[in-house]
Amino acid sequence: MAIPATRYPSSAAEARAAAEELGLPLLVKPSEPIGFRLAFQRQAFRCETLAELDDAYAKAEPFVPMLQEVVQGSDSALYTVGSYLDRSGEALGVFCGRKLRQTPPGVGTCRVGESLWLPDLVTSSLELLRACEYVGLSQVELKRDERDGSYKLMEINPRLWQWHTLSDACGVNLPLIAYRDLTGDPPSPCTSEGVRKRWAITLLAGERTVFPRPPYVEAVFSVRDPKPGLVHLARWGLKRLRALKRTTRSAG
């Protein structure tokens, strides 16, 4: 499986040398992401110039930064293969889909996603997991490089991903599959092949409202469990009101 060109500089000078080798733009990404995200509220720095690279490396240095090429393509070129593998390597549940929009654009989290079955992508992702002797839930994320059409590995998350409820809506309830396997009652294997649905966060503070083409799965609002949706709506409305007040004061 192809991967983005990546370097691991140990100094600002080595970071500059790597940039000259790989070319710009580049991503400066942390090897220790939790503290980085808390500090900067983002997953990576995108650098278009050497000056931006110097600044980004200095900020990220406490979090063991790496430099990585930017795989060319829009946010809709990001694909996910989510699965549960048992101890023998059998895939008891497999979902395949892609992002259609993320926030913020470029390096962010899913805002709108859809199920889309790509057999070759599923096969190569499962082969990779089995080669690692992986057991359990995971998300393999890849991006299609528009320069040559190849799919490059972005990451393997050893957990559920943000929009995994779309998998459930497509007939692949991964948390339930994991529970049943761990309690000695493994289900028959299932996949999302042939099912086309979408997932979306309809309301998000600071972003325009989105209404994807039905049928789609709403990320927060649910008739079966309305409280999270009501809390989300209240927070969204409060942030909108504060933004409106700031705009009014600025205009005055």
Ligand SMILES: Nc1ncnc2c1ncn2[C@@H]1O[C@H](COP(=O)(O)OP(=O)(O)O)[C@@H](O)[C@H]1O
Contents of the next structure:
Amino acid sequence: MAIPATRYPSSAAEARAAAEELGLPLLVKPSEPIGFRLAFQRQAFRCETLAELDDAYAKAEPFVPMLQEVVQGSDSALYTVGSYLDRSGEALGVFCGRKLRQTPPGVGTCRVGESLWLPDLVTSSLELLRACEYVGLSQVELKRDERDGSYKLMEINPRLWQWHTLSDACGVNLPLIAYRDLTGDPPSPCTSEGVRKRWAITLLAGERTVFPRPPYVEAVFSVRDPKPGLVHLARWGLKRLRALKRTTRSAG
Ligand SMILES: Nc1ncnc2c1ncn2[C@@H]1O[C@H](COP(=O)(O)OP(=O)(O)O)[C@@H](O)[C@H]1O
Ligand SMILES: [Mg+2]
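Now that you have shown the form predicted on its own, what about the form predicted together with the ligand?
Now the complete complex, all chains and molecules, led by this one.
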């Protein structure tokens, strides 16, 4: 499986040399993502120039940064294979889909996603997991490089992912599959092949509201569990109100 070209410099000078070798734009990503995200409220720095790289490397240095080629293409080129592999390596559940939109765009998290079955991607992702002797739930994320059409590995998340409820809506309830396998009652294998559905965060403070064609899977609002949706709605309303006040104050 192809991966984006990646270097692990241990000084600012090595980072510059790596950037000259790889070419720009580049991503500076932390090896220790949690502290980095708390410090900078983002997952990576995108650098278009060597000056930006120097600055990003200096900021990221405490978090053991790596330099990575930017896989070219829009956010809708980000594909996900979510699965549950049992101890013998059999896939008891497989979902395949892609993001349609991220927030913020470029390096972000899913805002709108859809199920879409790509057999070759499913095969290569499961092969990769089996080669790692991986057992359990996971998400393999890949990006299609528009320069040559190849799929490059973004990451393997050894857990459920943000928009996994779309998998359930497509008939692949991964947490239930895991539970049943671990309690000695494994279900027969199932996949999301042939099911086309969407998932979205409809309301997000500071961003345009999105309404994919219904019925779609809403990220937060649920009749069965209304509290998170109500809290989300209240926060969204408050932020809108504050923004409105700011605009009327600056206009006055
Ligand atoms: N090399 C890359 N080229 C293009 N986009 C990338 C690259 N690395 C990460 N991204 C973008 O950033 C997002 C988050 O990166 P990821 O490695 O998944 O970080 P996290 O572990 O924080 O989710 C990806 O979904 C993708 O959109
Ligand atoms: Mg990710």
